[in-house]
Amino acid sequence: MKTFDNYINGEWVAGASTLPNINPSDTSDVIGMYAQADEAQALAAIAAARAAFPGWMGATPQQRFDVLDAVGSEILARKDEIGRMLSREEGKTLPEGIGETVRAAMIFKFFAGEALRVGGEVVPSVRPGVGVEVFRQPIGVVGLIAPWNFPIAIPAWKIAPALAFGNCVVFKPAELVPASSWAIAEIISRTALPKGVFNLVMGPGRSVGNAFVNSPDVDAISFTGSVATGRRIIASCAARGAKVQCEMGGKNPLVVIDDADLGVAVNAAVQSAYFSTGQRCTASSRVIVTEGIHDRFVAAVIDKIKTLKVDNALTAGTDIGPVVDETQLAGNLKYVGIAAQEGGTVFGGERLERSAKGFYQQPALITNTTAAMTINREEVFGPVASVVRVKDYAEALHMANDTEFGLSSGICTTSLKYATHFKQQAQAGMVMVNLPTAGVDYHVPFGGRKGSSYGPREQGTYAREFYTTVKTAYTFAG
């Protein structure tokens, strides 16, 4: 059995013990032995990321985008091979796991370019012979937490745009997907970025996770995981004055009015709720359904569930994955059982068995539910989608909004006036309208409002905001 070392200072380190990768739409199946760190050696990162940043941060622009370009370039090339193992050790369907290859390869292309693009402003001063220099600089040691539910889109674009502004880095994969983190490692130590300015520590959160928030040496933090985590790290870093981004929570509401055109609303529902195994934090778990369309987009949705293939990952034809591990499942199951106690109608979400051992739930549709069912305030983070029924738009936009959360919000509607007032009135940061509303372009800001979102926006431009920090510089000409 293969094992896999922690990269550190631009050498592969063996971690202070190793876990096993496992597939979980085969549970015989290992992919490898993965290092676990301790805090010394994530300690030992960020030292390494501290004395590196110096030199990265005078490095120019034309270094940062050959480095972006090459990984990109090289995910690109290599998109089958990777995009096979994204699915062999998460679980998504193979077209979606390479899919998400190439999104991650393209965001690297599109830092690259950023990378060139940093900008600023020379600006008159109010006083005589003054000149104003308004720029930006990278803001230091960046540590990156990553989740496991997109193991290289999300990596891709918290490592790139850090790299591409000047920072270093120190990144920690998520436990149950190593594999394809340790693949960005790997393609990035055969670059020209120099030792230490790129550090992969596996390991767990109690030791690596928290060594990155409580060191003073790591200047910033981007997070992407459950709220409750989310929600310390923004504490710790807070009290010693870090930067901070998180991405946390989601209780996405999908909104499907009577005008709605019903082969749209069905496919939106069916994609945001289900596909990835609704292991999305946009996924759309709320559907609010108008009552004048509501039995008939009940009906519509149970009958393309009775389609939907569920099998191993990478068997051709596979609609739905396994969920990611026991665990998952479990807490999936329980809250399918919940909401039938509190009197909501269940369709499918039970375990299923299939030829290899796995992780396998038949989507679940839940009906009849209120508001108030635990069902509708909680994140399940599974194939699980429950039905509200509704009078009107009005309804259906109160009941949106009614939750902690505000990260993606969608429409159905054939009407101009209900989708122009639902993308103004949605408490959301992103709003999709006859569209599924998990499935984001990388080229634009990503995240939330509420409790879904702390800090500055992910992706597209939006990113630097975070990845740089501002300085304005005066000069007397005399």
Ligand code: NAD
Contents of the next structure:
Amino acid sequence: MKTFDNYINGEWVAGASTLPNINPSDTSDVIGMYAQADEAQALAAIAAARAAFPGWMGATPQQRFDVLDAVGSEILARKDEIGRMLSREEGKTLPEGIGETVRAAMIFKFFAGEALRVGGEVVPSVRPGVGVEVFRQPIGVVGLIAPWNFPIAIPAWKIAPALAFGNCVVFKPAELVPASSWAIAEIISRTALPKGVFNLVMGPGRSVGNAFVNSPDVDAISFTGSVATGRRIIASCAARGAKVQCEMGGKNPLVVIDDADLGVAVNAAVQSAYFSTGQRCTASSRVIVTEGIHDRFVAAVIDKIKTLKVDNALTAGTDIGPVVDETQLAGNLKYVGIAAQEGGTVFGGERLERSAKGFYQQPALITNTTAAMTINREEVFGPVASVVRVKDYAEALHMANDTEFGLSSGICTTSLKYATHFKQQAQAGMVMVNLPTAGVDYHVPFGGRKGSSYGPREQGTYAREFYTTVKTAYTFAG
Ligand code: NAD
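Switching conditions: you have the form predicted on its own, so give me the form predicted together with nicotinamide-adenine-dinucleotide.
Every component of the complex follows; first up is the chain already shown.
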């Protein structure tokens, strides 16, 4: 069994221990043994990044462009191989795994371009003879912490802007999906990036992640993951004055109005609730439907679910792969049970057996729910969606916003009036009209409001707000 090491200060180094990377479609398939760093190794990576910072801060935009463009090109050229490995370790279907890999490549290429576009401003001073320049500089060493559900896209959308703007990186992927991140590190190791600028530190959150969050040598933390972990990280960073950005959970509403195109609405709901096994922070988990279309919509969604093939992620024709692991599946089943106990009508949601032992679950649609039920308040993060019947658009909008989260939000309607009003009034960072709530472009800002997000946006040109700090320089010309 091959062992995959950490990459620290330009060297491949064994961890304090190793962890098997298990295929959720077939638990007899172990992808490899992956290094698990301890706190001492995390601190060594931070020290290497600190030492490399003055050099990388002074690198030319061309040097940064060349590294990022080379990484993007290689990921793109190897999209089928890397995408397959991603699907093998995380359980999303092969087309989804390849699609995510292409997206990661495009993110590296986008930020290669951003490295060339870091400009500034020259501003006339209010004082005679004085010139003012406003320009951006890197923050320093950034600690990047990723979740398991987008094993290559989320690492890419943190690593690429960090390097593009001249920061040094200590990066920790999620324990469940180290292979995609290891592939990025291996590609980076063959570029001209100076040693210590990028460090891959695989290992547990409580030791490695915690070391990043609390080290005075880490200037900023970018985290994506659960609300519970994110809140702790925000508090720790605030206590020591470190810059922090957190993207966390969601309970994303999809509103379906009487005048919606039924086909468009069913497609938007099924796509965003169940594809990628519902394990997307932008997944629609609450479908809020006005009473004139409710029964037709529910019947059509159930008909569609019956046609979905839940099977091995790597098998051609699979629509929905397995849940990522036993713990996550147990949590999904628990939420389906609570929904039934609280009065919901459950279609699907049961554990499925397939030819190989894995973590398969039939997509669940829970109807006859009310806003107060647990299923409409807490994030499940699996192929489970609920339906709430409402009287009209006004009640639908109120219910869509009645949540502590605010990541993505959607409406299906043919009315320009409702679409325009919803885009303005939805309390979410992203709003979709006649589209799934999940599925976004890579070159525009991504993030939410309320309990879903904290700090500046990720992706697109907005990523520079987090990965740079602004300096204002005054010069007296005499
Ligand atoms: P998680 O919070 O359990 O783990 C995320 C990462 O944090 C992992 O790498 C983990 O090892 C690390 N970690 C755990 N404890 C830590 C600590 N004390 N200090 C530092 N790091 C620590 O989340 P998860 O289960 O991997 O991911 C699922 C969650 O991620 C869901 O809630 C989902 O909504 C969210 N998510 C959000 C977005 C978004 O952009 N808003 C995107 C994807 C996933």
